[in-house]
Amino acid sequence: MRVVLVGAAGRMGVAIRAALQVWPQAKLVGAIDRLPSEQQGITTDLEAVLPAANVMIDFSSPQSTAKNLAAAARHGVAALVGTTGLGSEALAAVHAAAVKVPLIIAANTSLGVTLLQELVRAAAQALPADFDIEIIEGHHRHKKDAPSGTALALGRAAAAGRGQTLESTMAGDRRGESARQAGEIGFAVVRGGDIVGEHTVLFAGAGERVAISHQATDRAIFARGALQAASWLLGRAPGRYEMSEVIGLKLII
């Protein structure tokens, strides 16, 4: 596996170019980010680096994602990506960029919250719909996006399994005085200190909860399932796939 990395510089970049030292299956041929670093190998220049790869690994920015994947696409290279916040310019890239490469967005590449979003989905399907859902996500103190990506995935995964859109069940501010709708799936929201992530999914019903929760203590393992899910993409058809499939989840329900 030959990998370019964008947003090399960041939390995960960094997390990805240690766990690449000890993959051996794979070669970094190119770390990308918007500031060039000689002593670290870092260039901008993405268009010079990707006909050396056969997948793109990008932790970049919203902003970035888009052209990204245009030009992974017009190289032929799959694509991996764990950015989250994406807008509908980045959303519109995804789907013009799978069509020619096999490519997954994921909003969280451990293997332990891909699990959990399908054991939500799961109780959320069992569960009588007068349990209340509420999602409460932990980060460090510089994460700009909230509810984080992982959260509104999880917040899916349960609408899902009500049958319903995130769109259409999504509590709103309730910071006023408005009170808890019924069928609403709220978020809160803790940002502090060097959270790496943190995600519980409370089902709160009259008399009893159900508490379904994951705890991230080491970026290491995002990397690692970012390093697989990249190495399974390699040799499929275009397309847009997801991480469940990467570990052969079976659904539950």
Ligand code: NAD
Second form
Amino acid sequence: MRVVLVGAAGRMGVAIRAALQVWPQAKLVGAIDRLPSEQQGITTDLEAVLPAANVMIDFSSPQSTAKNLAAAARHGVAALVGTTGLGSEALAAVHAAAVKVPLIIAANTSLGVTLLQELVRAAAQALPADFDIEIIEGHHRHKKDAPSGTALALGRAAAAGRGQTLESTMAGDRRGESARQAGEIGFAVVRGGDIVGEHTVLFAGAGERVAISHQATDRAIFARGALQAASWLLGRAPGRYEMSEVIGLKLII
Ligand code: NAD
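Return the structure block for the form predicted together with the named molecule; the form predicted on its own was the one displayed.
Every chain and every other molecule in the complex is listed next, the one we just looked at coming first.
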């Protein structure tokens, strides 16, 4: 696996470079960020390093992902995008790139969270509609987007389990005096300290509650999952794939 890493100087970039050093048969052929660093081997020109790569891993910013995906598609390089908070421009780029290369867009590359997502889908499908669904997430004080991309993905999985979309079920702003609406999916956000990532999906019924949780204590889990997904993409036909396919989860649930 020949990897180009975008966002190489960031928190995830550092974790992925560390994981790459012990990943079998993987080589970092380009480390890209906004500013060069001779000491860390980081450069700024993505187009210059893509010809040597067979997969691009992007943990940068929503503003840069659209352009990076277009460049990867032009060079026939598979893409694993971990960047969250992607807007309409990036999603259009995902659509266009998926015609040319295999790619995965994963708000959370942890294999544990991939499992959580499928468990949530199954629970939402199995439990009666009068179980209220609430998603509680916590992250470090520097995180910019809220709710987290993972919380939104969990919300989509819960809504899908009920045959709905998150757009039609996501609760609005709860400040003020309005009561909970039946069937809505609520989100609560905690930001502070160095929390790596915590997600709980609560199914609250009358007289019982089911909570499905995941706690990340080390960014290395996202890095290892990203590398597993990146290597899984190699040799696949163009198209958009899911993390659940990387671990074959859809086969068992
Ligand atoms: P960070 O701010 O520490 O790192 C981002 C890096 O990207 C920075 O070094 C920044 O300079 C670089 N960057 C931004 N725009 C760029 C551009 N146009 N060209 C080149 N480099 C650019 O953030 P982080 O904590 O490493 O997270 C990065 C992204 O990954 C965020 O969107 C975050 O939400 C997401 N994330 C995803 C997962 C997952 O499992 N998928 C896990 C953690 C974080």
